[in-house]
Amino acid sequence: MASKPRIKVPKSASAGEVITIKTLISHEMESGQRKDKDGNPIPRQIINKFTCTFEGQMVFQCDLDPAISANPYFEFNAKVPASGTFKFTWLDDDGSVYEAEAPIEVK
């Protein structure tokens, strides 16, 4: 249901610099409140959790509810202590896990 996540992380930063990270994943985020053309409820299927880690340390996490619109977009700041890799994870109600990574070099 979801496509490849899109992420935007600077390629480099100074040690201790605060950077802005942007993520977007294409997903219908079906709330479970609508009905199909025959009047049957459409089952809920949403991205219910998003996490971002840097070299194994939690940077940002949130739980999502059915009120979140389709194609969830997140923008947040992180302080970069050293070169490493950010790992992004989206968890879907159906058990699917979508992951992406982005390296950053500290100069």
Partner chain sequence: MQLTRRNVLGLTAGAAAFAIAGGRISPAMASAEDAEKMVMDFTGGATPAEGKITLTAPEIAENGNTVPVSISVDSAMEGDDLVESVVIFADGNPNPAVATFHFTELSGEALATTRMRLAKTQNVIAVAKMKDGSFFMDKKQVKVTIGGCGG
The other form holds:
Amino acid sequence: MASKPRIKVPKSASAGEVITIKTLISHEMESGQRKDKDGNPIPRQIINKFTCTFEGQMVFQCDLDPAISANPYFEFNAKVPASGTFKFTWLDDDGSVYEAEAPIEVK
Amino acid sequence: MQLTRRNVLGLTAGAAAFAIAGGRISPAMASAEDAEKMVMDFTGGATPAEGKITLTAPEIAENGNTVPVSISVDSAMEGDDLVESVVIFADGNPNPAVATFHFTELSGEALATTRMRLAKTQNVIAVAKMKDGSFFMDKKQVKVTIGGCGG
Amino acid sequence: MKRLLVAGVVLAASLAGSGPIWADPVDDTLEIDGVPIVTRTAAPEGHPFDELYSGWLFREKETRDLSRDSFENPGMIAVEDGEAMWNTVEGTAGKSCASCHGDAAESMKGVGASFPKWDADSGRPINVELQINKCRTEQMGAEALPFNKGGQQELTAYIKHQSLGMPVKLDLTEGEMQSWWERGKDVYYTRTGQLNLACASCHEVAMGKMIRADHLSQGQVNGFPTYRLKSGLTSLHQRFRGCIRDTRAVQPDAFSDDLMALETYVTWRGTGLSVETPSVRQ
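Counterpart to the form predicted alone, namely the form predicted in complex with its partner chain:
Everything in the complex follows now, all chains and molecules, and the chain you saw is the first one.
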């Protein structure tokens, strides 16, 4: 994976406001259904779990199957109780963990 | 490349495989029954009710590799009125499972959008599991088109 | 012959039962992050069409929406990779693109709207990919990038993206650009392959019709490299070669004289449309 995950989180919100978060990560999402040009199956390698937490508390999670498109995209909402930091993790079948975070300020 | 009979045959066969599977070598496709069974596994045998959940997907997808899909569940997302999870199935894919979303009170609203692969025209099914143990389902047919020359 | 081909396409479309056999480009307007994009404009003098349409207008709503928001556009991942490459030192001279050209947002603005240009050194038109290679070999002491490899598409997408929204305008008065334009026009109208199709067969004569379930556009190139839902980031010469392969013809090499001439001519055919790189297509 060459590039950094892309995340879009507003910089600020009012207390209790529900905001929209978008994330996009570069990944082939090799489904395990394809074969290479010699006819050998290409092994599955996908991102299998995406998690968003806020100050250690679960906000949103997704278990991904191979039917999720390459470069997985998520859009979801989050309630912002106070100023803090959103953390995002993507788990790869090969054990790699990709991470990103974004602070938000409650005004 | 010289055009020999073998080359031409190879080209044609290649093009046919491409057209059928959209570039993917596909084993036997899952049947609608498989998807139904997976729904029942998720609900523990209960038949999900209609309503509360809305699944949004295009009526016609220009390419099965990247099909936007959204779900939204009518819920206060507080106390007992909470959506715990939403599972998405595609009943014509090699494996019907697409994704499972998990929500909490911090989700604010039970809404999610992602992009999925559909091997052919089929039904997309979303089932929501509520904290009180009830289940709701919505279903949309998405037509997957095959392009011009390239398939 | 033209009529026969159209009849064939129409017949194929109706056999496939794929709905309307002619559909107008949609009535919709595009803004990307607040930048207005010209998706329809009057054709330049001598053009076979009266009005030019971006391929964006031929796509379904879901695909069009992916172009509107640069965050949702998966092609922007490639643009970010291209930006990293812009700043990476390579070669014996110890330079990156940025060492000479600084901030691409300033120095590359307009490049995506005005290439191919005349290159007196090689005596042929030069496109962004070949200009990158020229810089690499002559200024950076680095190897030329092979076609579609080593980040060529990503860096090209990054450079062209700096011209987002600017109208395409070639200078055909430079060097021998006009004669390459003529040669490109010949390529465009020459039928090739077992299917005996020219570029014009689909993108001019049958523009707006359905080829199976595909809505045939004018084949404009203002969004390349483009992100195809089918196959990800796709360079212009890859698309040229793909189309030619689909006519069951021998594919010319990327950046060959024929394809450089074709790039020159087809880019001119989109004069006045905005650069959309990286556009999102089916």
